[in-house]
Each structure stands twice: as structure tokens, then as C-alpha cells.
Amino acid sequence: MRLDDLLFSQGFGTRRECAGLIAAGQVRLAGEKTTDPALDVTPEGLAFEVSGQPWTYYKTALVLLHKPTGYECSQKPKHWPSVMLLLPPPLRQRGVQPVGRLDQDTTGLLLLTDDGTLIHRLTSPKHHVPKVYEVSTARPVDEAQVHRLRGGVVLDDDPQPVRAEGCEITGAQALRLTLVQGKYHQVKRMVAAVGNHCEGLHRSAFGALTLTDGPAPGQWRFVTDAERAALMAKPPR
């Protein structure tokens, strides 16, 4: 692949703009400056720098963002800034979008990708990709509430009960919920259905991915090939 085509595929501008970046000496391969837009490179796994920013080639982008409060998971937000503003321009240029949504007051692990097939795979209930939420509640939690959440509760927009794949008490007013669905405000509405109220919500895991080793709130990183494979692996049933 030509080097200017590679930069174009990664969202660094039009082909002319990418060629201009290279000709201006803004691109480094293996630490060495290159000024030839037509240079032939092997793209898979290629690490490079553009204007001093380290980058890695991915045919399709999959990034992990630690979402803070005060951001909407929308490219056309209504009341709060878009989470897209937390990403660098190349990722926005290539069209990444959130895999599901977190409310503006919900924090935690958010995935974004430009791969529509992957979005469907990760959000479809039939694939049973678990999402784990840490819930702070307004009132004390008890085993009766846990039993109901595991057994299924009816929400106001669907006569079919929805259930937590997993639910455990983690504090006097705290729960850990595992879901494989993604209904609108699902965690908040499920907690309300058992007579409590969600005061705080944090997604701590999405499939095999967690925030244990970062990034910090408001920061992002690429999901590695190994992590992507683990994410796509069929969970045990």
C-alpha cells in the first residue's frame, strides 16, 4: 500500500492532505522521517508517527474509551458535549461510532468502531456479550431485590421480562449487574422496578475487556488484536 493511501485509510485527511503531510516531513516510520508519499509499505501492524503522534495501522478501528460524566454518546448531541470530542480527529474522520450508548451521567468502558458488522455482533442479544455495571443505589439493597433482578422484571415498554445475567450485592447500597441486552436506560429501569433508585452507574466491563489497567477517565486506547479476539470469543453458557 502507498504511504499516502495508508494515512488516508486511517483518517488523516484527503489523499492530497496526506501526501502533503508526508512531503512536509510530518511522518516517521521506525523513527525515521520519510517524504515520499508513494513509498510502498506493508500496512498490517505498522507503527508510525504523524506530527509527533504515535499511531498503529488497523484495517478497522476499535477503541476503548473511559467515558467520564457530562458527555453524550451521540454525534449530534442535544444537551451535553459528544464523546467524539474525546477522540483525536483521525478517528472522528474515519467514522467511528459508539457500540451501544451510555447516558451522560454514566461513566466507564465505552467501545467505538467504524466496523458496522462488529457493532451488530457486540450489541445483538443473541450473541450474549456480557456488560458489567457497578450500581450505586439510593436505598439499601437486599437479597429479595437481587432475586427479582435475576429472575426478571417487566419494563414499561415490553411485556416480556428482562433479567440480569448476573447480580450481586457489593455494598450496603451497591450492586453489580451483568446484562447481555441493551435496552434504553435498562439498568436504571430495572433497579426502579424492584423498588430502588439508581444514584450512580459505571460500566466496568464489556465482554473480556475491563478498565483494570486504564485508560484514565476521558482517555482512550486502541483495542489490541488479542483483546479483539477475546472479545469475539463465544462466552461459556
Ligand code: URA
The other form holds:
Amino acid sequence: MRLDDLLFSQGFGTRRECAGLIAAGQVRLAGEKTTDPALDVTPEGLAFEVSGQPWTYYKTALVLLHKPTGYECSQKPKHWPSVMLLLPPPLRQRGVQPVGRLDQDTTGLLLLTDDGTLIHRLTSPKHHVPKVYEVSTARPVDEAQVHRLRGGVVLDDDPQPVRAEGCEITGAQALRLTLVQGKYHQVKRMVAAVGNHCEGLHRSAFGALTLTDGPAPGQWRFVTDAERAALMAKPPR
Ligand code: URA
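Can you now output the form predicted in complex with the ligand? The one shown was the form predicted on its own.
Up next: the whole complex, starting with the chain shown before.
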């Protein structure tokens, strides 16, 4: 692939702008400045720098963002800035979008991608990708609430009960819920359905991905190919 085409595919502007960046000496391959836009490169796994910033080539982008509070996942946010503002321009230019949504006041692991098939694969309940939520509640939690959350509760927009795949008490006013669906305000509505109230919500895992090793709130990183494969692997049922 031509180097200017590679930069174009990764969101660095029009083909002409990408060729301009290269000709201006803003692009480095293995630390070496290269000024030939037509240079033939092997894209898979290619590490490159643009204006001093390191990047890796990904045919489709899948990024993990540690969402802080105060951001909306909508592309056209109404009251708060969009999470897209936490990503650098090339990723926005590539058209990455959130894989499902987290509320403005929810923190934690948010995936974004420019691969529509992947969005479907990761959000469809059929594929059973578990999402883990750490909930702090307004009132004490008890085994009866856990039992109901695991057994299934009916929400106001659907007669079909929704159940938590997993639910454990993690503190006097704290629960860990594992869900495989992503209905609107699902955790908050499920917790309300058992007579409690969700005061704080953090998503700690999405499939095999966690935030244990970062990034910090407000920061992002690419999901590696190995992590992507783990995410797509069929979970044990
Ligand atoms: N469930 C909710 O209620 N809110 C979120 O942000 C995510 C899941």
C-alpha cells in the first residue's frame, strides 16, 4: 500500500493532506523520516509516527476509552460534551462510534469502533458478550434483591423479564451485575425494579476486557488483535 493511502485509511485527512504531511517530513517509519508519499509499505501491524505521535495501523479501529462522568455517548449530544471529544481527530475522522452507550453519569469501559459488523456482534444479546457493572446503591442491598435480579425483573417498556447473568453483593450498598443485553438505562431500571436506587455506576468489564491495567479516566488505547480475538471468542455457557 502507498504510504499516503495508508495515512488516508487511518483518518489523517484527504489523500492530498496525507501526501502533504509526508512531504513536509511529519511522518516517520521505524524512527526514520520519510518524505515519499508513494513509498510502498506493508500495512499490517505497521508502527508509524505522525507529528511526533506514535500510531499503529489497524484495518478497522477498535478502541477502549475509560469514560469519565460528564460526557454523552450520543453523536449529537444535548446537555454534555460528546465522548468523541476525548478521541484524537484521526479516530473521529475514521467515523468510530460507541459500541452501545453509557449514561452521562456512568464511568468505565466504553468501546468505540468504525466496524459496523463488530458493533452488531458485540451488542446483540444473541452473542452473549457479558458486561460487568459496579453499582453503588442508595439503600442497603440484600439477598432478596440479588435473587430477583438474577431471576428476572419486568421493566416498563417490555413484558419480557430481563435477568442479570450474574449478581453479587460487593458491599453494604454495592452490587456487581453482569448483563448480556444493553437496554436503555438497564442497570438503573433493574435496580429500581427491586426497590433500590442506583447512585453510582461504573462498567468494569466488557467481555474479556477490563480497566485493571488502565487507561486512566478520560484516556483511550487501541484494543490489540489478541484482545479482539478474545472478545470474539464464544464464552462458556
Ligand atoms: N445501564 C444503565 O442504566 N446505565 C448505563 O450507563 C449502562 C447500563
